[in-house]
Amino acid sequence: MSEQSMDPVHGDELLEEVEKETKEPDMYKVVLHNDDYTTREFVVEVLQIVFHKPAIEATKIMMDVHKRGKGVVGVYTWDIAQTKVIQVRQMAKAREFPLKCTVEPA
């Protein structure tokens, strides 16, 4: 996208041609991390209602975190990932389970 100005003084003359750069976001993983206590129905119920995950990706997705301790389960904005932390937070304190849930750097 580039802004032409006009000189208000000399009418048709153009100043310089200004570009203006549009950076991309940084994005951020957010992951879940696997505990002896929270059970697994739940966090497939996490995944479907915070992340918006059909339910066979959602219990594969349980499953990585399961098997490997720790998964990522979508890469988002700065705001969108805090967001769904907080979220995910929210329904593991509602229910008494230790769930947890980060961002990182993409």
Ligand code: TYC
The other form holds:
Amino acid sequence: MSEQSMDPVHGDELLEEVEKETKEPDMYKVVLHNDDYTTREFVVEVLQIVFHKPAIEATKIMMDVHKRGKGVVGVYTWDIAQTKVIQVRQMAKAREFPLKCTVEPA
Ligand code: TYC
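Can you give me the structure for the form predicted together with the named molecule, which would complement the form predicted alone we have just seen?
Up next: the whole complex, starting with the chain shown before.
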């Protein structure tokens, strides 16, 4: 039985409430950008540490970004995507690499 048919008076409101509560969160892509200075090894390290990618996959993603100019490294909720970007930027700053990492709606 649907929520609506259970309550003929407040059925619509109840259904709206349930739909609101069960809505999937908005998702965001974390995008890594190529540059000429960041080392390949460092990008692979970032992908392993921040994005938990196994070495072989991390290397593939790094090469894909290197060749195409940018690439999606993961899709996350807003808070997690922002945390990943901050972690990447902190690691890059500490090593003085210009590695760029951004977030866009999925
Ligand atoms: N282009 C860099 C080099 O050849 C490697 C690189 C790959 C840099 C991916 C950034 O997001 C990046 N050293």
